[in-house]
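In structure tokens, one chain follows: the form predicted on its own.
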Amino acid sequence: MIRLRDYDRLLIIATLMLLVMGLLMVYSTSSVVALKRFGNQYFFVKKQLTYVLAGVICFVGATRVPYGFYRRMAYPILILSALALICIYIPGLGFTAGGARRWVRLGPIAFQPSEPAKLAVIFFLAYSLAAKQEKIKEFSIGFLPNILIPGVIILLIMLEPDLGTSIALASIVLLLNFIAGVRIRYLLYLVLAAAPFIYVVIHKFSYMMTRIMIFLDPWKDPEGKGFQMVQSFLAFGAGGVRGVGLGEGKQKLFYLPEAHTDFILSVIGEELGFIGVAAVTALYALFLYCGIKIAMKARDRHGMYLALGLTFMVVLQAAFNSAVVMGLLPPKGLPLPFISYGGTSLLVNMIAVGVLLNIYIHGNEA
């Protein structure tokens, strides 16, 4: 039987804290909205809570399956992400939100196929890592497999479009064919091949240009397309070292557009100043260091490259965030893990946690 004890309790707290500054955040940030559109304060938070529980759920599930079971189920999950991708562009099926076609509805479920993509691609990477390791310096095996197979996921995310999700998954795909030994050459011969081809879908999609240009200088259209950068500034301006205090922030109050999903740090940061900024920060950076440790301990390769991956697509996806919203890259679009609102992203990290937890208790026992 498996008790609290064997789980590593650092990266339970870290999750925990965090999804209860995601729910208190979540509340705080959509409450005047949420009354405003539905005439509930508590609908988003409620909604939130809803997600929460139903991620606690996979979460346990996923830690009761052994990791080995995605080694051998790499292709077929990876097959069924792509088969999803591909269903947002049929009629009755996908459907546009936000200016993207980002979604898939099953019945009364929505949700994004891109987040359980990122699953897919790093339990595709670590079973061919893992059973390519002896031959990870040759081209044709060690390299192009694996950028290739990848390559076609993060191809379909890109074409929603979705430059974020697509340029965050490249860059755990790059990092784990480092990690791995791949030749660093043919990683930066990659780069610079794609770079082209990144210049032409930002030209091909008005929106990925506007962006660029909101982040070079937001304060030439202050009250336009510049809006919402301007007053993230503000916000973390506003916030000082202490912040105004929980519930006292005025920039979501209908300011800062949609502060409860991918500009909620900058509420965090206006309500509880740099001294909640850098918890929050710090709770991501004991999840790295859960990840890592928990990779060093993995008792195969193929668990090594699993937890690096997993702890890479939250870490990785928190600094992409953090550096959108104090205007240190352009918008991405891409949430803040376990505190933003919205069910898909945070299913898919309790999902990754779960498997994390599994490859710690396995490694344990070896």
Second form
Amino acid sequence: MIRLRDYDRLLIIATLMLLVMGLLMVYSTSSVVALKRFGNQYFFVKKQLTYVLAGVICFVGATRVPYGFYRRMAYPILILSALALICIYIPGLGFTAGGARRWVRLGPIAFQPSEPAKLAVIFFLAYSLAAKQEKIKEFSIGFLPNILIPGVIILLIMLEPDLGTSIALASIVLLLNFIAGVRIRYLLYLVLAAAPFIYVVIHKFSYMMTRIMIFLDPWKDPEGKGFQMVQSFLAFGAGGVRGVGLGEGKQKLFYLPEAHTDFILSVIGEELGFIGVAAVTALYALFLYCGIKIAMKARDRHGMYLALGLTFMVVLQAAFNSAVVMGLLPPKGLPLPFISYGGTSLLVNMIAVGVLLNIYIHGNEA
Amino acid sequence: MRKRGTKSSSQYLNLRIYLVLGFFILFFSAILFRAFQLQVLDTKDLKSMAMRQHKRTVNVQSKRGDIYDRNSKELAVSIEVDSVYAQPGKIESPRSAAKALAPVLSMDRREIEKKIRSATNFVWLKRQVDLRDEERKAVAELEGVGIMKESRRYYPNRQLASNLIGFTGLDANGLEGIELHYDGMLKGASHKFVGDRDARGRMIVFEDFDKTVPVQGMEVELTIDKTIQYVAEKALRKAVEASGAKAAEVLVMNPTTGEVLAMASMPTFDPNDFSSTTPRHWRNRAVTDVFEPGSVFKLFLISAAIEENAVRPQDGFFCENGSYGVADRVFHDHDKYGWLTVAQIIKYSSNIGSAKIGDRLGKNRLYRYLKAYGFGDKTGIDLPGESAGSLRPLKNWSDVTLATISFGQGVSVTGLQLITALSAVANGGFLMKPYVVKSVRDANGKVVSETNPTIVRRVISEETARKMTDMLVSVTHEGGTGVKASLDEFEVAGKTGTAQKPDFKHGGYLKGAFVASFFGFVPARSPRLAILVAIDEPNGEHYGGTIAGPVFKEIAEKSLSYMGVFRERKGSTKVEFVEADAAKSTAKAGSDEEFGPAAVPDFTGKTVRSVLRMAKGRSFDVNVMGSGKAVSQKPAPGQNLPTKGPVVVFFQ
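What I would like now is the form predicted in complex with the partner chain, since the data block earlier showed the form predicted on its own; can you produce it?
After this comes the whole thing, all chains and molecules, with the earlier chain placed first.
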């Protein structure tokens, strides 16, 4: 019998259920495309299964590493991560996919440095906020480093360009700073100061502007620019309360681009209905609940901020993704944690769960 | 030990965490509400929009089934051709696409461009074209332009049996003839169907979705024999061209079974290019058109009179020297006759004699027999547009009506009715249901339906039929009206007809407009073929015997020779025939001869009816056990006949 207080087990259950849901939906959404493109309907789901297995290994590994390690290694990891982000621009290492330089290839492995960069920023912030707890209200000690250093990473990500990840990461930074007690006044100034900058970036990359216009009125051009959004709405609508049944969805048949990655929730909506969407949302809510509980029971501030940061990383991205595919936020290109097809994101999220469990274990020992 | 910060910073820590938690709860609530809105509140609208884009009625043309003659020779086949379409939304420059396509499709560039600019997402550019490989490649290279395989109907024999077979339109729908009547079977189970399509407009068809692939059309095998059809058409065309007739029709039937072996009309057309002709050319006149039969009708009167014992063949009637008044009307014969026997009345085709026989038979009985022969009713043949003709109700018959109908005026019939009724005389009295489709098979060759001979009713006795045959044979003998239809090798039983055409505008009859006809069966005493020839409005010579008789002769002669029916003993009144090996093509009528005299024939697979027919007139009896098709027999096929007792045949 699992009680509501067994945060560790509940967290694992939530994660596993999301992973299973992910495998099912990746198969359902990608089999048609995979068959057409690679002649093998299991092409994507096989790869995803490999990522899940690798993710489980990372998870187990992360549970074994005392989280104090991330305090000591905060700077090295941060620097490594920044270097990886710069590697994107080195010919031969970095490569472009879909109009953005987001990938680095090391030997046979290709990964998106922006994903581990999220971990690096959270590791750093948890360390930094905990260390400067006494002087958190001071501008130059409590605020500046905790904004500027993550800001560099965020800027690097934004320039890829990957606005979605940078906004998600910026949100985590703000939330952590807020919780740690940084003056709200500073945070507000920061947002105000960043606004014109973000505006310039959006204009520089015209696709972002388009995305915002689409968000404002996707039905204006349903056959063209609004196509993806409208198709996502149609998928949700077609699903109704109970859905059309697993594998029975039609929207994934080339209507919904990226059905197996960013728009996988739309297909869940179509095939499993409102019930399925509510269930997925509930699983993330459970994840949030466990994460926050683990954080509040953490042995120290470092553990607490670390747990909160990692929890926000997963749940905020889930919320952003859901909001985007339902047209509540402008499109950003964020995968749905544990569910969307994709290796780097999955590994990073599995590490996060591992670290959370380690924090829980240490919190209970105390 | 937990490290704690200063009071001021940790004081509100939990509060801040709960604030963030609250933020998330709001966020998730918004998501859930939005999902509820999309999936519960707006689901109907969105669902129907999604359906509209997924579902698409696609004209996937399953291969239309072929039409064969009775010997599996192709009469109508389907071939795959290319149809070029465009998806305007995917074409960036309609102008350059049109420019590239114009030479390939040999179409005007502007015309193509106009089609591409149309506000649909799918448009045919040109259908059913024959493209060369390099042209096909050129089309395939263009974005938004594609080729769909369509099946096009092709009639390899062109005019042959075109009025019977009919033709299909561009969308492969049967429009006339067999193509129309059997359209449902020929075109396959799902001609048009609604399918899922992906965003690129392609049909989603995978290995495991085989169900969506339309079922191929079924094959139809006709009773028509291509060779006999050809012979009949050739003879008919010759006569029509020689006489300058307006129209003509010919029918060849197996009188035993009611199978139509040939059915042709003039004018005719090439179904590969039907649109260059008019509906006048498409009509299957033998089935759709009615005419006054004239003298050929006397045959049915006299057979009724003999059956009813009202007259005997040798009874004499005074033919009034060519002029005979009934009520206010005066009837004439083409020659002045005194006393004629019933047989002579047929032979010389006396109207007055017929009127007198009709008078003796009475209108009640004549009407009853004409109805029994099937006049005034559709035969129910499996072809579209059949006419019933008209036989006025008995209560409207006056004495004049009785007289005119006795020699075939004041009644209208189809050629098919005439040949079917004549076949009843030929086969010993049974009115058979005529048919043109022998069997229908699915694409795998499995027989879906098979037509077996159907007896509608017995009209006259075998005895009467025999007497009629004797009299009809004299028609083609020296002095008879049908002498030009006589064959050197075989006795022909037949009757001529030279009917005036009624004037529907002014009443009475059109001057100089005749339907010249001859119908008969051959060999007279073991008939294999019943043939009707009717020629509408020949110029000049208009006697049925002179115009239609030679056509009959040519068809009969060539067909019998083709069928391998040869005369065995010359000069005998009782003519017997042997069947050559090549004769498998025709009816079962004479199949007794296939077997040696002493051995038991193989009955397996045969119906009760045909087994009994095979056994008829042979030296053994058959015991029928069960029903259906014969599965086994005692003694086995090829063994000697049992010295006593019957052959037992088991059916299942």
